[in-house]
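For reference, the chain that follows is the form predicted on its own, supplied as structure tokens.
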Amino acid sequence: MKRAVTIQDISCFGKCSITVALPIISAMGVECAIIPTAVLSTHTGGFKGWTFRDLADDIPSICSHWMKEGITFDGVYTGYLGSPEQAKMIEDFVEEFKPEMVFVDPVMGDNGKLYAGFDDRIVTAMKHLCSKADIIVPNLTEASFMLGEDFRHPGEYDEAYIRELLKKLTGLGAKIAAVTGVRYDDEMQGVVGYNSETGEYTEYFAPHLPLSCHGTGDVFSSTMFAALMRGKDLHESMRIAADNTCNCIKATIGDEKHWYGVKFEQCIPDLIKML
């Protein structure tokens, strides 16, 4: 069984981040460990008053006692970072652990805009951490601020555009990049990925449904990542990720009180049978 770590916060209430990632990667048959890099009452999208804790102190001490004890990782999975200063506190992790995959989902902002609570001081984090990763899964606006582009909206770039997106990022220091959330038309929306080494393009689209869900983009990522543990090629670990994340959708649509995420957890069985 391979063994994974995941850095990311812990939202109490609100399926995201380490919520999600944890039971996914663990029912897909990854070993999860996790480093919390915060601590929120809820996460910040909806939500008004939610209380914040910077576990930064934590994170070192941490790696301090797991290196200790001689624990090794295969891979690493990165999310939403309690501060700017985390990042270089995961490249430190990375250095030490040399876990065989690192992958970073660089989570700070969503339809053109940075999450509350965000500046210009995590973009800088956030492009610095990714030049470490082997993986890097931005959604448009991500990948917009760590190239210093203005955000398009759907309707606003071709696949032309979409590819040299992924030249640039890949240009950060990853070898793979894959953009989440690319919709040519109102159809359809998917993930398109590109591999530096082998100059090769991949892609995925799924119909685009009519909701939008909070904590999507961690389902995606978690999916994705234990799909990539488990020995999946990219284009397969991406299917397997945009099938199970509509699949959450499809399963919240019509719920309106379950506005504060998506009823991941009832897809878990169908996941399993993808693998």
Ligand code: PXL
Second form
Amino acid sequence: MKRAVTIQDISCFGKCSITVALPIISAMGVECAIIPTAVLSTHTGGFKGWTFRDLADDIPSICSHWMKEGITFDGVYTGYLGSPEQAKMIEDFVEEFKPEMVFVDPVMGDNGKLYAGFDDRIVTAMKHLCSKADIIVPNLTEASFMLGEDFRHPGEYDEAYIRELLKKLTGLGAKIAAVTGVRYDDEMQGVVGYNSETGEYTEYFAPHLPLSCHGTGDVFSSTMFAALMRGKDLHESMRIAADNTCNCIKATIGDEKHWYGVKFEQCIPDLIKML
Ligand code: PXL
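Follow the form predicted on its own with the form predicted together with this ligand, if you could.
Entire complex below, previous chain first.
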């Protein structure tokens, strides 16, 4: 069994980051350790008055203990950081542990805006972290911020724009970039990937669903990361991740009390069958 570590926050309630990554990655047959970047009472979107504790001080000590124990990792998947300074700590982790796959989801915003509490410094830090990755999976907002481009809404871009964006994203240093939340029309939504070594593009689109939920980016990235760890290729991993995310959204539609993260738990049996 492959062994991975995911580095992102614990949002105690809300179903995002570690509380979805750990169950999904484990269910997909990959051993998963964690390094929590921060502890929050909830995710920052949709709630007011959340608590926040930065765990930056613990990251280097966790790493040096693991180093002493001789623990190794096949892959690392990073998400939401507690502060821009943590990017450097993760870069040091990658340098020391040398995992085969470094998968970076530069979680920092959506719908053209940075998440609460973030400013330009997180953009610079994530850009630098992306230069150390093998695969990066920004959404269109994160891609625009990292490339210093104006955010474009659905309908304001075409395939040529996305292809150019992907080339620029791999220009940050990762071999592969996949951009999520791509919508050329009202009907479909998808993910487009680019391998800068082969020059190949690959895409997967599914019908656009009429519900925007918190934590879906984390469901997508956790699934894609675990699929890659299980040996699936880029296209297959994107497809499994997109289908699982759509299933989770469909399972949540219609339950107005469940306005926070998605009901990913009931989709796990079907997810396992996709492997
Ligand atoms: O789902 C991304 C995410 C992760 N962690 C925290 C968040 C968000 C998005 O809002 O607030 C704390």
